[in-house]
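Encoded as structure tokens, the following chain is the form predicted alone, with no partner shown.
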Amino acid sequence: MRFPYILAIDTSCDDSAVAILKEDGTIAADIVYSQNEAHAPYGGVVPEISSRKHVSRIARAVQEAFLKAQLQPRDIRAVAVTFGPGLIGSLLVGVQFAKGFAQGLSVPIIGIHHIEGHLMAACGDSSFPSPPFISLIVSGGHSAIYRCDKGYQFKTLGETRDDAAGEAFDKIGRMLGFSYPAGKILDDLSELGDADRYVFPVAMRSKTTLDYSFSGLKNSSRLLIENLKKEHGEIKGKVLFDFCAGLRKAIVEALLSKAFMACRNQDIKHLVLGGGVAANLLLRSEAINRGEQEKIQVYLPPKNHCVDNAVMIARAALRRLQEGQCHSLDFNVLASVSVDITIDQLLGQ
């Protein structure tokens, strides 16, 4: 089957996501509703908010999309949705909603995992390579390396034993009084400042295992930060900047150690990085510039698509769809689910 636009919806989450493509990749329409403001008051993702705001936009994110695309929807020839990981109430919105724009125009449906999209990101860059590849993950929820093999199979490589990357930004920030989402606000506070003057931990540097551990680098914050306030009462100025850029640094040596790691042990040149911490200013140069030390090939996907989006759920689902993929109505969404299986099994077709 030909695929002329390709509608794909992402609500795993806090953002109601929708894009329309064309089939060869062109974005027609890029909508995301972002609710940092609704989370904010609490620090992080209430799932009930969460799943009660994607039922008031969904419909209204969808119409959005075809304003822009300037497309009406039986110019559509598939739907793609996200089933999961994620946050049940919030997926099903997503999913009940694909289903039924599917059902009524009569066209096929395709579930696709959430980590397979930030996968994909990258890969409108007409050098994203081709299977195999290592892939960094990180985000909110998320901090894992993944080899991607023929197929476009995935195996978990390592991942998180406590807090995502993402995860403990958020929680740092918190407690230096940061707003919710907090990782964009160190992002930037660390451009001002030393990322020498504050030396905090990055766990499980010298050993062989490509997991993650951020829970030592969380209680090492705490501790500095009430040191810090009663040396001086308050942290602010360049004591704060300080402080965010050494944080900054200890996350992306972390994150970026155990990620060429891999691409070692694997002896594969190409590393794809993913997921909202993908847009850190740090973590981009210095993927950059050791991969350019250790000749490995990085690819980065554009900012507004590091961060929970559904381009890149169309861009995974055209290319399955264009090998004659589809599924049928009845698969479920699933809120914990490895991206170690192939999607059939998954949703069991």
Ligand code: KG4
Second form
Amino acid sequence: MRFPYILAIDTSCDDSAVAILKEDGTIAADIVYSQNEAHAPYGGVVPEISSRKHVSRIARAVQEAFLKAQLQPRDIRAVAVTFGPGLIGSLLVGVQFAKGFAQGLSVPIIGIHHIEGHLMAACGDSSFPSPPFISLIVSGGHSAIYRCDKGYQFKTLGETRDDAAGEAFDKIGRMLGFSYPAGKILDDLSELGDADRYVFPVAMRSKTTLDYSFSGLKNSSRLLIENLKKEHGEIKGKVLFDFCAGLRKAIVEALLSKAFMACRNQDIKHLVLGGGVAANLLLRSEAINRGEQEKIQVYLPPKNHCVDNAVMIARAALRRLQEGQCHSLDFNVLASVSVDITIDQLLGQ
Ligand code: KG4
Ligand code: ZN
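For the form predicted in complex with the ligand instead of the form predicted alone, what are the coordinates?
Below: every chain and molecule of the assembly, starting with the one above.
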């Protein structure tokens, strides 16, 4: 069976994302309806608001994707959708919509793990490696290192014990008065700062574990913010830029030291980055620099495909469909599920 066009949907968190891809990976439509404004006053994603927004927007997002692609539903040969992990109410909206669409068109459906999507976001590049490779996925909900083996079997090598890296950016950004999500704002401000003026702790640096921890960084940021407010009244200008630059340096150092440690430990020369924080300017440039020093090839998704999108879900699904995988219409959503376990294992398919 061939799949000239695939429709992909991701509603795992706060963005309604829809994409249409050609079988050869060409992007025909890439739509993301952001909910940032709706959640910003609360400092983070409110699940109830998120699912309601998906309900009211998903049909329009799909319609817009067809308009952009200049295609009709009859051109679609398969539907892909994120089944988890994520917010349960949000996942349900995307999965039910996708099932209805697939059933109406009598085409196969495939459930994709959100993290597998992030892992495959860089695979539009023709140089993308075949397994085995190491992957660092850093987003608002995840900070983890995976080993990907033949057949795209994933194994978690390390993960955060508390906050995710994006969550740390968002929470510390909030302490500084920025709205959610603050990662990109802090990244941009860091470009203007001196990263060595304020020193932030890099947790678990000396340990052999590949796990992360960002709660200490959050606490030391809170203390430093209190002290800086006492000293300067308001944190702005050079003080703010230097704070952001120091914070970013510490987070990037933590992320990359473990990711490269994993490559060395596993004797693997390919490192794939993904997730919203992979859009970080310092993380991207440092990953390339270290890769050159350590003779490890680094693969980065385009910046707009680091944050949640449906192109990555389509890419993951295309590969699985080419291997003949698809699912029956009765698969369920899973709010919390490791990428080490595939949906096929979960459903015994
Ligand atoms: O992958 P994503 O869209 O959603 C999840 O699956 O969590 O990632 C969103 C996260 C947010 O925490 C956001 O602050 C962070 O990615 N982020 C960044 C940057 N762009 C987005 N963090 C640091 N630097 C950036 N440039
Ligand atoms: Zn994500």
